[in-house]
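Below, in structure tokens: the form predicted alone, a single chain.
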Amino acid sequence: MAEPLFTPEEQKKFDAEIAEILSHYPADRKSAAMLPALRLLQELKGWLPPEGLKLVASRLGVTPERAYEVASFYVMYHLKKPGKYVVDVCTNLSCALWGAEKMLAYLEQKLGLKAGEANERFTLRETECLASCGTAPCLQINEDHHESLTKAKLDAIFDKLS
């Protein structure tokens, strides 16, 4: 028998949560919601398990066919369990001319992983810009922004992670 897609406490915030994001639709534009539901889903499981997007999908009256491509469409939503740390790294223009290529290439090193890749610890990714372009380059871990980085700043993130 599989195993449950929620604890029942997950369960419990699933519903109320989701009872209050759908009051802010009408009856008849459920769909309308799928971003934050497809967010809240992974606030509570750190990724998109294919029966949580079935699930979100029968609340919001759509196909579950309809709620991956949402999600497969946003790169922020993650479809395969990432590591504890997703690492974002910026690679637009401005980070570029900062050394970002650069920077991605020492965390490659550092991580042992290449972009695109992930381990239970981290998932190493590349991304578009990160709305720092005055302080690049720049990179968010698990959403959080870390901006005007060097090595040693780096090195000094990295050894705070548990």
Second form
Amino acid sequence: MAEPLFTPEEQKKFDAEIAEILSHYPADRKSAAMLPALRLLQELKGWLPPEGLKLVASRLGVTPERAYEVASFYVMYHLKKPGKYVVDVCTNLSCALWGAEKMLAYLEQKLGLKAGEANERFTLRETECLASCGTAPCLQINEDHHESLTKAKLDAIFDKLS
Amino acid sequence: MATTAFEPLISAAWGKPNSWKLDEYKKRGGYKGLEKALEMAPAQIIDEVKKSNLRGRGGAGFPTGLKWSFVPKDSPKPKYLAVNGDESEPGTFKDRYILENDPHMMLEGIAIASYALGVHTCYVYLRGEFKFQAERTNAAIREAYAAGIFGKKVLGKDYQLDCYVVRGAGAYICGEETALLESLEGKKGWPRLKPPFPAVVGLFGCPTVVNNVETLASVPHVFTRGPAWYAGLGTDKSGGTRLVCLSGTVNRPGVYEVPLEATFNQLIFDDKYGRGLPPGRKVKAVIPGGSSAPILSPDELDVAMEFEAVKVKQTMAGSGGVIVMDDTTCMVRSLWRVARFYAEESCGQCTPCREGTPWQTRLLRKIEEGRGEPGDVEILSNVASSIAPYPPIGLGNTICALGDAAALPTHSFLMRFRDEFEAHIREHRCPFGDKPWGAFGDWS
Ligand SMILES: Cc1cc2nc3c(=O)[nH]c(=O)nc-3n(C[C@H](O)[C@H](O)[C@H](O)COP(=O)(O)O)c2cc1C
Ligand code: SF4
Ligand code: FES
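Form predicted alone done; form predicted together with the partner chain now:
Everything in the complex follows now, all chains and molecules, and the chain you saw is the first one.
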């Protein structure tokens, strides 16, 4: 038999939080909870496995295709298992004016990955403006935000990762 | 305006200890505006906001009171308030500071707006990347429930209001108000055809007001100090103060609260604000209101950063995102990066936008990499025109204004820097060599 999607603790957390999320919407609008429900699944599993999409869809009363359609529209959802750390580097205009492309090149070298590539440990991506243009350049690691980055700061952040 | 010292309204508490906590907010007079508003009839609240000349801070500068007045009073359907905290237009980073430093100011605005509109449920839609900002906002909402500001009774009045944070998941288009509503309904962010406007058919088919975070944070001040006072701070058609976001090649980038008559020159050069450019640099071009706004030349910066004044220059004050590009910056490279953003973020519903945005990007890449051919600049200009001709702003052939947003930079860069584009083609290379962004800061 295939491995179950969740451990018992994860299942409990999922059930409790789905109930809370659904309580924010009108009873006949359960499908509105799609984004928070997908986020919850990703928090638990690190990505959105197909069985998870099916489960979310069934709780929200929609087809799995609908869950997939939404999941594939938004860049923060992972339909494939990413590296342990997802590194999103902003290279948009204000950051580029403060050297973001050079910072990305430095990171590519440091991690041995090109932007758009992944290994077990890292997924490295270029991303769009992160609302940090006044504290450029910037990046996010698993949604944790880092800004006003210098070489020294960047090295310190990456050296601390397990 | 009189020469009295400028008093910031929105940013007054930023950086002070625990500025985001309810206690601190109340010590500063917080929720007094809501108390006053709750003593008024809903229609009177809307009138006061109209009189204040408050205009939306999300991009279009639409008069807030007027927007509220479009919500039908006799509709049997529930009504909703959706707060736009998607903040994804390149160059814009102001709302996050409100959420981080003073979320209660926005919550107070939400309560006033909701009461005026007969709204019982408000959703605060924050871009997915705002994890920390969502935590702050949620903490403030919990405090507000515990203090009887939200919940079954608002400050003891027989009126129920619930407020929830919803995080997006990485899609600029969800800042467009109807895409935001689709996303709130649990769908992909495909903008809707307008009309009908959200005030009539919005969330779940019900009347809905969509307002920006800063717009709502401005509302309490209209009630604590009165609409006439608020209107008097601004210009004829635009009340209050506003936040502007300064980035790019300046010594002191950041968010600054300014009087509406402050000019771009003041923002960039004043000691209070940007403190000029690094030594040896000169302004080449300035984006006045987020990356979609047509650029201004160095000799056009004596214009006030206010909606009407900027409009005269055929551009827009938009989201308040001011980006300074200096004389070491390649305009082709800059436009290519901006074009790539819009191509990446197009939702793909309309042919001109879906096909035109990557086409612009390919042409710009070709020119920047020295492979441009005679005629490419004309093609580029034609592609931009088929998404949205210009001037004026707003002629887009598409469902939403992302089409215009993608075409406007192309038009305006070509109008002012056509020579530089032609030079790339003539010389078969970027004249800036391997330093298209200049060399600046730690990563030079
Ligand atoms: C492509 C696009 C992106 C937008 N992004 C945002 C945004 O991130 N935040 C925002 O407040 N408004 C954004 N807007 C404007 C909204 O559609 C809407 O006008 C605004 O939220 C209304 O609020 P206001 O009246 O308080 O300004 C965007 C518009 C377009 C066309
Ligand atoms: S203009 Fe672009 S982003 Fe807007 S609806 Fe059309 S395809 Fe989508
Ligand atoms: S351009 Fe990088 S955060 Fe805005």
